[in-house]
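As structure tokens, one chain now follows by itself in the form predicted on its own.
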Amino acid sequence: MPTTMTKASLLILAAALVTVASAQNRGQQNFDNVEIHTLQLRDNMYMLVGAGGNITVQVGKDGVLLVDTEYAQLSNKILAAIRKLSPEPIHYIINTHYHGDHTGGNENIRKAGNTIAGGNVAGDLGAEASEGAAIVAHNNVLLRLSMPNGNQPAAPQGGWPTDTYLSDMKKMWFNGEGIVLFHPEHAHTDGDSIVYFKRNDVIATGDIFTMTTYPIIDLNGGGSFQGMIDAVNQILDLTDTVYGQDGGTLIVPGHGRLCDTGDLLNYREMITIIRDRIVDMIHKGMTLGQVKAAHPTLDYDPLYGTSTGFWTTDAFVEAAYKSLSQTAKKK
């Protein structure tokens, strides 16, 4: 069963849980050994921690809504964890972006739910789109999941979004609560959604904000360094803080422990300082090799740096240099 605790206790426990989950995610996958841990955020909201991106769950009389679905291999464990929270049907899955550690379980979990009658579904997906839970995302997520990427085939059609939006905002109402999806352009990817639960004052950020690595800038997926900073500032504009005590907006990052506004402020400071350092080096005419040799991230490496896995410190600096070089040339 989920554990109800103060926010301070949640922060401590979540940090321990995600250390294990992050190691499993970044190294060789062994999903048999992965456990799904449940943390209660508010009366009817939870955070599920496994081996992929964090999952946010809202439950109530209308049913169950999820933000992201981790990996397909964990779907049965995730569904079992959800059933401990609510017997009601899963009606909505919201995807924060297209990456497989956040969307891999779409098809399996969608099949376990159902779409509310009269819901909007993507036009030419056929009758199949109305079966199972609705998958909500920015339209660029549908485009990227439905097209092959290099040697990677398109994702299974059953996991594609069935309800998409094109503007910078989409509003929903579920379980007596207004839910707003904000789309920042060219942040982590070109299809990000920031998911804001207004009554509960909970924000799911996807990989715009992570606590386990430097910012992941998916250049091939339409991401940009400055866009990440702009998106973090957009999230901060939504938050409220109670200083000196538990309270205020709760923030579920894409990876890592449960956070609050103070954590996001520290993150913004880090990425802003590193941006300014790299931009200064670009203006001085330094090459990528020279920038790497100058170690612009050195003082933050103990917190965010790594030399192993898919997103190393070196990979981050290279992506930052490429992205900021494009911006610098326009000025």
The other form holds:
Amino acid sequence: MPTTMTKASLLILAAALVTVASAQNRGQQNFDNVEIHTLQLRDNMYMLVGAGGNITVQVGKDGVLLVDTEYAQLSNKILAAIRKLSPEPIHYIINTHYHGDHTGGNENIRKAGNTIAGGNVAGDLGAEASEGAAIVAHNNVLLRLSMPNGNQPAAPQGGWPTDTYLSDMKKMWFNGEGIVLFHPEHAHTDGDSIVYFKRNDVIATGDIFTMTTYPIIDLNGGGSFQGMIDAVNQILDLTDTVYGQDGGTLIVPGHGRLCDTGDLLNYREMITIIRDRIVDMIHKGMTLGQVKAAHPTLDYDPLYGTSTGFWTTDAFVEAAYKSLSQTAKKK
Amino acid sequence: MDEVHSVRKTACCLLLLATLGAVPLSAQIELAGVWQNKLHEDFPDRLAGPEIGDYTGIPLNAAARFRAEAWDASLIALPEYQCRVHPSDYANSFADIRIWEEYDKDTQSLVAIHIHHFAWGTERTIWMDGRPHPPDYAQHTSMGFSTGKWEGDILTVTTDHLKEGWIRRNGVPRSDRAVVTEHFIRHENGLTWVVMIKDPAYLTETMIRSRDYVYSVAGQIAPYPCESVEEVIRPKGVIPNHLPGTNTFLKEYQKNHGVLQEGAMGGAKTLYPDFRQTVIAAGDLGGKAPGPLQ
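Form predicted on its own done, so how does the form predicted in complex with its partner chain look?
Below: every chain and molecule of the assembly, starting with the one above.
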């Protein structure tokens, strides 16, 4: 029988994930020297890179739409970068999930924009109807941002989603383009949205796909290891390549460089192989300690592993072990 | 008379200037044309393909070896892997190439050198105009981003922004952090193409290999279409791989060729002459004596 994680390690993991959730409160991090870099993806799409999660920007005659907002401390720099791309108002912010490194700037950037309103709505509500950009997210993002989490208070109300969805998909139309939000039930968290820009063939994955660390499975936030794999396969179903594994769909990961299908295939290979190994070890009755000692991630550690920061290789293996043990029990 | 003399002088100067103008500012040679790949070197490793568990000659680290041991050849039967191209640092192991040069119309300065590989029909650009490499957060590709410079008659190319690839196509990985230096050395109708791979993730030393080409006067390159098909029906998301300690194919190469296990597993120390003493001391080469030291 596999033994469960120790209480101490669970507490450490929980603390680490609370840290993620409250990343907007990282007062100790110095943002003064952070620069916001802009990378053009298509004629009217860009990726902004700073200190938090990547931001995807779509601009056009309808206005500006953002996917994620990084940290609150970077909002002025982000707004300055956006103003270089378009003078049009910011109408939409889409959140890929609730973590502060992706939603911390919601309140500030929302204030800088406005919601498209008119007719009866504007007549009934007046100026309030168009106050601030709309923040679109899965409903679980609203629930998590609006509730205290452990010792962390709820996020500022001005940064909460204003336009949520409950099902596994939401469709939008903006700047002459269909935009589809897909919600995998339990992946990085339980409130993830994969944002697919259909005409531009660009996908913003949030932290379902990151290039800088092992997959972050926020178990306290409703995440699941197998759910991550399922979500990655769901993204791959949306992508095309020009030839081989190159070109075609552009993929903006939650963190790290711009990617395409080939990069996501490599990532899927990594998480699937590590899953296979850990599941095999669980089936053999190995304890978490024994699994760690067997180094199931040895071959990928040079790419994704670290012994420092909140999401160490050990933290990843612990979360994987716990999540996959639960999946194994259900079967 | 003086006037005629002066006109002649001017004409001579112009002719001299025109002649000098045809000489490149830095030494450079013509690489354009179709080049035929010679396969005499490392033949079994190239067309036939490397054997499972043969990591000889590769300064790989423990992580790379562990990953290679997990590699299952069935992986390349997956539809999404069937048309995966050989990365630019591996593609020169086989197939003919066409090289052509791109000049600025007005200044006649060399802007870029392009290479088309027959294998998988890939094309790459080597920028010669001094442009910088893209930032870290830019996209990587199978061909990478290359810039070149002339070092005497040798074209030296630096490539980064590579997508993850392979050192050997039996599972030995090359990471997307690798930086590749290449030398293109022309000897009349011969071309030697040297590839040097530095990979901080999977190699402990620089991996070096060379390939040779011969100029082809009437060379043509055929197209290389690739369309994936469903070769094996599998559940969605399956990635063929060997769990640690279960790959029964790893010893075949050692057994079939009488190669010491330590040598077959590669690593920097196996690349140096001193390793020969280890082989002799082991004295177990499946009945085969070690060959002459090259």
